[in-house]
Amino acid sequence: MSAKIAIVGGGPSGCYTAQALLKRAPDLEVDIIDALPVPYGLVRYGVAADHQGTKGVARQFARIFTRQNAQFFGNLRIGRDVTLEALRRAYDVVVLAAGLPGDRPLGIPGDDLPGVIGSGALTRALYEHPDAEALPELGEAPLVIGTGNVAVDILRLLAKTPEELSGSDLGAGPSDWLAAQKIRQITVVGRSSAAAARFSPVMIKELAELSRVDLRLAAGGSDAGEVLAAAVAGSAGPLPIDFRFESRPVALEPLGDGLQLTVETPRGRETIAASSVISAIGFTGDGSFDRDGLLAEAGGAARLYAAGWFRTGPVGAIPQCREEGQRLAQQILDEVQPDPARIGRALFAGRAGITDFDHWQHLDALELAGATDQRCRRKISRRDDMLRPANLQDA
């Protein structure tokens, strides 16, 4: 089969879809397109810097390009550098796997106040995304809204000592920022009961094992499961992390130099003071695509498909991306009708500024060569440096 397939998004969903397609039909022309100069998306910029085992899936994804002959076109933004319409004319199939880069708003009065920080914006800055904003000041008593794995990732990084971050790929700037924080207490607020919280038990165990952590059930934790109860009982460090379940946020307002969150609980309304608020309630699109319109159009007749969070919303982890990629690949192969007149990757011929997989391998080698005793790599974070790695050879 000589069909030409473009996958927009080089993260787990895009890579797993490409892998499954080429395993079933090795002669396909599969191109992965990403707005970033480097592949792997959330593996590089979303998976926590201290979870190197999870990041190891990138080695599997590399084989898509080195053994299965997919091609990577980086630093190529749909809508800025090429239109989606042009892409659809050039390829037999277009798969949208661009994820959800925006933070879902809290949707309560005061959610746009200074000091309210989206978890996506915070983690992009911590993991040195080239388009990230500066790291914010959290103050002595930050409050985290949300009890999923993203929230627990943030808690773990805020609570770790410099020694406990050894072996991660956290950069020098974020490492210095963490060391400079003077956090004395963290409050975690969740709408659900403790039993219905969405964090992984493994993540809670890992959090409880940190030397500084003292997990507490401040409210609504009467139905805490065995893992959470054991974590609370077994942690006794100097940094209290208070979980408040069954607490629905209803309003934020300024309070001195910080914020006050009002929550609705089974006991009535309560207020919680905080120096800052980190919202970890999920993600949404950033307006780059008319997601609703494209999802309504998607299907074999339109030669347009969607994958990952772009299709489902912010649910599911990397293993689910693999399963979905396999299902989607089979659907595409069942429905695709190759047109020899479509030009495929020739659409990008002669365009300046596009990076390929060889470019990424050079960057990867430079980062690994910059590893220290405490860090497994030294990430190159500035876009200009990522585009011109030759300038860093002697840095």
Second form
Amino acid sequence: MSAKIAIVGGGPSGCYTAQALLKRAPDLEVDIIDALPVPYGLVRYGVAADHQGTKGVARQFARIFTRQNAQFFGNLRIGRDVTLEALRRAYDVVVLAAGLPGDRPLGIPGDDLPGVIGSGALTRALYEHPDAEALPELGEAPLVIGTGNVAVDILRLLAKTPEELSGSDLGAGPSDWLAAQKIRQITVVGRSSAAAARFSPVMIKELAELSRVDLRLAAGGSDAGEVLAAAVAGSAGPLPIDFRFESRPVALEPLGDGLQLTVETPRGRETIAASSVISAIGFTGDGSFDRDGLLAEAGGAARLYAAGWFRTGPVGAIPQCREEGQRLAQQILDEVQPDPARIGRALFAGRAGITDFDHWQHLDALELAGATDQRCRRKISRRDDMLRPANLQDA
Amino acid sequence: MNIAIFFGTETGNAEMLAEDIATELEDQHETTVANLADSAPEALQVADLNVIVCSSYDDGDLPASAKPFVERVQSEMPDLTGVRFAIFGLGDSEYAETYGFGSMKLAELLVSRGAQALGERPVHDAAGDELPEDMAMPWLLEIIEAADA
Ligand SMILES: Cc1cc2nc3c(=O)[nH]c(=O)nc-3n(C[C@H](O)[C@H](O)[C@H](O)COP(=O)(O)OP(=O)(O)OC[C@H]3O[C@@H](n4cnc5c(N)ncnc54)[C@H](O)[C@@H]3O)c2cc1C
Ligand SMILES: Cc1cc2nc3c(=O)[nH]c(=O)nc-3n(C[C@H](O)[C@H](O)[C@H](O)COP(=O)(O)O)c2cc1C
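To complete the pair, please output the form predicted together with its partner chain; the form predicted on its own was given just before.
Complete assembly follows, chain above in first position.
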């Protein structure tokens, strides 16, 4: 069957959906479109720089383009460069796999004060996303709100010594920034009890094994599981990381050069002073799509489907993207009704600035060639350089 | 000799390797590839050379797609005497204490039911530079040669 399928978003859910579609129906025309000049979404810009093994899925994803004949259309933002309506007219099926790039706001007074940064914004800056903001000064006592794996990723990176970052792909700029931070203590605040916290136990174990870390239970935590209790008992480095469970944030206010967070606890209200606040409580859309409307419309009749975080919300990791992609592929194949009159990728003909998969392979090789003893890759971070890497080579 | 290749995976790396192995062998041998999630213990046949590719998760646990198979072996207690298998692990040396434990646990279970493990159990390191197929093919060709002889 040679139906034409456009997948908006080249992250794990878009890639696994394409992989499963082409495995079942190799003659499909599958096009993966991404706003960034490079593929793989959060595998490149979310999965931590020191978790290279997890990024190994990129090898599978590359084969979607090199062997399964999917095509990559990078640097093309649907809704800005091409409308979703035009895309839907051109393709038999459109899959929305655009993720959830926005940080979910804390939703408390003061959540937009200077010194408050979202975990998505911070990780994008750390991992050199081309649209990232500048890295902020965190001061001596940053406070992290949220106890999921993204929060633990951030704690781990902030706590690592330069030696412990060896083998990662953390860039020179972020590495220098990290070395220049003067963090003396980190507080982590979570609404749930310790037992209900969302982090995975292995992530806590890994954190506690770092040389500088001293995990402490500063509030709540009487129900801490075996792993957390062992991590607290077994870590004794010079950098205290205080977990405060059962602490629901209610307000942020300026305090001196920093901020003060008020939390509601079973013991009543408490205040915590902080030099900066990192909110890591999940993700949301960035407003570029009417997500609710599109999700309500999605289905075979609309020739529109949704996948990954765009569909499920910011829950689930890479394995769930794979399972869901396989299910979705089967559903699409059951429902698609190809119409040869649809123009497919000809919609983009003559449009300047689109990057293809060869372009990514060229960038990838350049980045790998920039590896050092300490770093497995040197990411190209500026969009201009990504689009015109020849300029880099000349420099 | 039919070569029955099984994989236990979460993010698909083991499936990709299982398919690569099948592609490499298909000129010389009959091959089948199956997800352990879709396989019953009886799928391990005495007449075949069974090849298993299996990753590791959370503190040395089995990957999700291997779990239903393992649970069936544990509850049905099949007699696997005469079954020969070669197992290749996928892991990550960053998880030093439980490196390659998923494949190890699966191998131990099959051996405990009477199956015979052929060759070593190599583990590919996701944090390393080597490609899994470059490790797996020489390992497997040696096992196949010995089994054919
Ligand atoms: C900081 C962080 C760390 C994580 N670490 C891990 C981990 O270690 N292990 C793990 O299993 N999971 C991890 N996850 C979860 C995992 O990243 C997600 O499950 C997965 O990325 C969701 O995939 P997705 O394809 O839905 O979204 P994404 O990966 O976000 O991909 C969406 C893609 O769509 C593109 N896009 C967005 N809007 C448009 C548009 N308008 N037009 C065209 N393209 C567009 C984006 O550029 C992006 O490439 C992490 C998540 C975060 C945020
Ligand atoms: C959360 C998590 C836990 C892991 N735990 C282990 C482990 O305990 N031991 C190990 O050797 N590898 C471990 N790994 C590494 C995986 O086994 C490795 O990345 C493998 O290539 C995944 O293969 P798959 O895609 O077939 O599942 C872990 C990976 C993740 C993401």
